[in-house]
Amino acid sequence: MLGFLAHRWIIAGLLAIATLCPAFARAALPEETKQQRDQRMAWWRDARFGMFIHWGLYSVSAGEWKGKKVPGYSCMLQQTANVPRDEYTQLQKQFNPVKYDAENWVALAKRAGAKYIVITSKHHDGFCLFDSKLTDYDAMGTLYGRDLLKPLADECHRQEIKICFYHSILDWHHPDAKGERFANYVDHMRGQLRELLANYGPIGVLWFDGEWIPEWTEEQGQALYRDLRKIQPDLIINDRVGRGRQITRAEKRKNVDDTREFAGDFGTPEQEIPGTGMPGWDWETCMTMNDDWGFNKDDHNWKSTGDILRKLVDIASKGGNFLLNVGPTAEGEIPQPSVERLEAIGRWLAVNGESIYGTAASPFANLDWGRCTRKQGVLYLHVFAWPNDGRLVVPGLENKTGKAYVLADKDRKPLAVARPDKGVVITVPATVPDPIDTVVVLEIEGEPRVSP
């Protein structure tokens, strides 16, 4: 039997004021100035790249139920295969991640160049990877019998990577998670969130999901946002803490200009990269490496390293972060195809990371040969399509220019820079240094100015 929270939290204070829609900038909380918000968000904005981990009981079923493949995401199997709750919970007795090595997981994220890890503390199935005093449906009730988040959090703190927790508002296991007794479940969820914020040191991000259930309201999300920030004031919380993502989607379908303000610090496009980014709003694209979030033994449709790298660059060029997912096995191993791709990304970032970390969005509306990121006084030209004539055209750039060179060139050998009537032309080597993405650095004076 689940151990439920015996008392109610008192919802105190004013509601948190926040926006979701990319067209509107999030208003700071009354006690938080813009400068304070910028300081709180600074590490996240600089990071640009994080590792998502979807892990839970669904890794035991690995995309099938009773010997049959189940379509859709493996982490949604309980719903898509219509598995009765009592049958699904039997997976808890089979979950025994004896090969789990938190030190290696964090070391892999570091080798990949990721600056933060977001792991599922509890997915929609209600199973908790941590030692929760409010339920027996957690890691302590498995054959493994240990808290799975504590060693990961400890390693993240030791290896200087931000530890962040995903937590689902939707819960298929808790009997009060829908209907008239929903307030009891909210108390339970709040209690578990307090556990996460009390027992694992400083948390970078709380990454909510499952906010689409009809019982959850924007007002509840705003109150939760504010109360969690009281516990850890530096905490960053995504837009799915409230209903704004769902509301603005509906308003967009109706062509209504919704200017209401919603809870959350950043937007969360899923499995897509917004065409023009989300101007005026912090945002992060989360994406799978194959077609699934959790481990699926039959999903071998892996994105290539080149594709993933270019997605990272595309996202950074639009001012966003990239949260790239891995789905470990029930034994606690990250699949080798994921390892190979992460390590390849890390090798590229070891050389070119300067062009990703701490950069701002491109000043150019479109570049037919690639993308651009920037820092003060520097443009990073990410060349996907190397020019056959040796002329890299930077259209419409009006700034006075300085030195140009290939970022991977340790000697920083200068490239010739010419100024025709409009823009800049850089003479580049005949042979492409990196066919996936060669970064050409162009120094400029002042903030970039680009004519149409």
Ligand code: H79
Second form
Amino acid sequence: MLGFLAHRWIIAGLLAIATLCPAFARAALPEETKQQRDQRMAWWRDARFGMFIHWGLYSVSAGEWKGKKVPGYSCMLQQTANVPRDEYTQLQKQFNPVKYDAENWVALAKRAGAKYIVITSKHHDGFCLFDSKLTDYDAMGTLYGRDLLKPLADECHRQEIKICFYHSILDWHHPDAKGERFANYVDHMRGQLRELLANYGPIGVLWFDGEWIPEWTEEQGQALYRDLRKIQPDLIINDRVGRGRQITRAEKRKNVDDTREFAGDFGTPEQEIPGTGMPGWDWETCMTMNDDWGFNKDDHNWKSTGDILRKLVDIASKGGNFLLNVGPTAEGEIPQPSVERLEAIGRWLAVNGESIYGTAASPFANLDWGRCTRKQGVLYLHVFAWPNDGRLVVPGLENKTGKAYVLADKDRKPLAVARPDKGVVITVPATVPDPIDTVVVLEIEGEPRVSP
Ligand code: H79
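Condition change, the form predicted on its own to the form predicted in complex with this ligand:
Zooming out: every chain and molecule, the one shown earlier first.
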């Protein structure tokens, strides 16, 4: 008993010191050493690519209300179209995903080369895709009448891909989710999160959203973060668990250098790739393939495979992850344009994955022909604009170099490497091997050194 108490006091002391010490800024659990954190984050940092799934009652309305297109995101429709709560709730009786096949979804994610799946356990509308004992506004109350997350989680464990849950703090359904009785709602939400961490095996990431509501505080976020990590210590939790994103955004506007500590393990730029990444911080860009998260029958504005692939490379070159979204239909089908794009990305990764998974950010500030990723002893030169004159210039590289070859070339035929006064010039084939991104591998000695 005494030992237990002493242990509590030591942790409390460390917490107090950490909160006062700016060096701990952005380390969400101060009692964790850097080494422990690196270990916990290792799979996620290596993964680089995940599949986001937005699925819920908004997949039934699919971007329209009473036959009219509703502008904006389909998953925001309840708010944007001003749908009364009890009218929106009727969608639950129409949600019947008879074509849902978890094995297929997971197999598609695997084929795409994604290393984790993040699915909406609950979005802003408050509807739960899982069997929650704490509400009837869940999958059990649909015609389908079965837990929709369980088969997906089981398949993820079986096919060895991480299962992760998105959970919205903002909730348009629960009567206490705003106002005086918010504490009741927080108890309810915590109860549901305990269900999610108890019933679906090990969870990779908890991905919060909707943290911007005025009732939610950074203190609540930190407390939640700690309690969730006590249940599954290896859990990774995004920055939207607390208010760090909003506070830093507001402070940045005021040009204040903020060194306060915020809850969460990684930053979450949405629909954007930060120009220079988020140096010194783990981060993940989440993005849609068309213009919507949830299924939208009127949205045909699909990004091209090349565009998406280059975004993945761009993100990797800045040290981030890419969480690419699909919005399945209410019947449970992933739209064909999404399938095609995911499969094309998978074909590229099957050949070039070495240049993405487990890589670190580029040592170059800027490359006019493309991007760079790296691993111990190698640079991966991602050539988007193939040189017309057959000379690929690697500016300012000072390291001693070894072999160079096209990664997709099975024979690894060596390319000539020249060392003019500054940098490196690689002689590449006249015709472009892959117009989207040809990866040229360049072996180097030691850590990359680049002169400006
Ligand atoms: O689930 C997807 C979207 O439905 C959800 N996030 C992704 C992952 C989303 N909900 N709302 N939005 C995106 C846009 C909301 C933007 C705002 Fe704000 C919320 C504007 C003001 C409050 C966040 C906080 C951005 C600026 C401040």
